[in-house]
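Form predicted alone, single chain, as structure tokens, below.
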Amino acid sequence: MQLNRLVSFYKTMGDPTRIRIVFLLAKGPLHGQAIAGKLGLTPPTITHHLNKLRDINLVYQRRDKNTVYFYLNESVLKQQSSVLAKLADKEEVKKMEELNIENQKVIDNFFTSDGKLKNIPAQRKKKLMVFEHLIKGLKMGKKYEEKELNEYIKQFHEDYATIRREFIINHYMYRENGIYELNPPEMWAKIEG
């Protein structure tokens, strides 16, 4: 769990239109005409509203022909829901710190003092750690063509094909016809403690 994603989440939530979105949505997906409809606002204040719970993942769109539907994802709702009971949970929060901790002895073991990875590791668990670090300085919902990723990636490793192949196999990232973009959290490869 990372602090920023959970405060991000109940940010972004603290808004009575927003609930209002995620109420109906969880009844089954809708277009945003039908959203504005039901809730008496105008379709670009609920563009606006839909933008920013599609930056938490919260709501995903799909479209059929001319129509675009938005989707609750219950999964990721789930899941920051339930992060609130862990914080209640001494030995969870133990486990946390300890994860932290071990994740910035790991980020500090193999990468330089400039931000450049040293080497990849080999242990699955701190592999893992590096790529979750190297993956903060990519955006959620940005498509990357392979060469920008490319460029991206030997700003900290020579090794970009190895590492973008990571990406995918860790599911971090999903390639289609040579465009990249990165995976909700919840798909990624979980660091096991």
The other form holds:
2 protein chains.
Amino acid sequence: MQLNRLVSFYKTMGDPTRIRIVFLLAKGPLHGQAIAGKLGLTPPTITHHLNKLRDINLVYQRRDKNTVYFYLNESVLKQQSSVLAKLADKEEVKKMEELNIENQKVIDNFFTSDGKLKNIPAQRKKKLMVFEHLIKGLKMGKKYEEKELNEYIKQFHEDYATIRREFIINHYMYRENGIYELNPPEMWAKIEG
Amino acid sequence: MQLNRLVSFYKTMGDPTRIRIVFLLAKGPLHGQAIAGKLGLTPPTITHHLNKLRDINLVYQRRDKNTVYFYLNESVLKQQSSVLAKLADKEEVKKMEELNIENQKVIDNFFTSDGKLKNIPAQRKKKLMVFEHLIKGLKMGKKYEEKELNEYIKQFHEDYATIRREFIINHYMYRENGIYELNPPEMWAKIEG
DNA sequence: CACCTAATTAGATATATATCAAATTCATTT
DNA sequence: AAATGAATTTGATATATATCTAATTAGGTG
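Could I see the form predicted together with the DNA next, after the form predicted alone?
After this comes the whole thing, all chains and molecules, with the earlier chain placed first.
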């Protein structure tokens, strides 16, 4: 997959404090002060690390009254576990690279050099590749007003309504009371290798 | 597991150049200049990164004439993959921690505060924990003369001969023409959780 | 032995980042 | 509206490290 995503994951995990946070959260959600207490660090330090962990989608948070609970996102762990397992197998590495090249070709074909989408592919597989490319600019866990989402899509293509609808149909996003949010990757319409 | 080992692994993987090297080697061994060429970097830089990758046992090398070929150590990838998978499962996390605590107790019981082994445990499970602790100072892929290995073991205990033999019996190491080398972890006598 | 090629080491530079104290924001409760 | 408690932001400091050039080491070959 995109190396950047991998590198960010490892770079983030490559810190003793963050690993300890991950192990703590692996046993269940905790609030900030609790983490700070257990690790003997100050709240700003914990915030700093939780920001990094959130950047790679490894934690998300929920507010209860006035304290914020942090949760581990298990699906990211599973994904990364599978990448490592594949790396140990030459056949799988080959498949990954082929998929990657194919994907790159499709992106090159359907996007102009300044990043606009020329048109929506008719072939399902290519269409999904294009959508996965489009949603890369959206943040997991963030809530989007319909208007805001439209604006985002318009960067790439006029027909934001169609694309927005496709995002829902293919389970990249879900809508609730007019608010849109990304689904976790394991719910997306799969591109079979 | 020891957090340090994990942190070192992630810290090392958390660099774009090293990830690229890992992907290259995942397709098969390469020599230094080849890697430098493919990545557009200078040989000293490659040496720098290969040192780090070797430190976490992720690559080992073999010399052929006067070029050195670097290989990926797949067993490390598999191990790390499994750690990530377990982290996504609360039950497994609990088991890991319990095993860890138990292990720490045994080590504390059988080693003096300055790191000497008091005696070889009679119970098989404890014995294996002690051996796994002992071999932590040995480098994967390095070839040890019998004399050198004896010296290493003597740091911990007088009776190097017995311990050296136990290393072989329990498949922590193998011997060939009087030269000793570590086996990959998946061959070791297992401590069942 | 002299030469060649590959790899490593040493030293320099530039960049990133973990942590804390102090100040600030934000939501809830009185 | 004021007060409380949790989380975040800001700014400062100290430490680590990726990369390069130049110099060195090590093995192999004529």
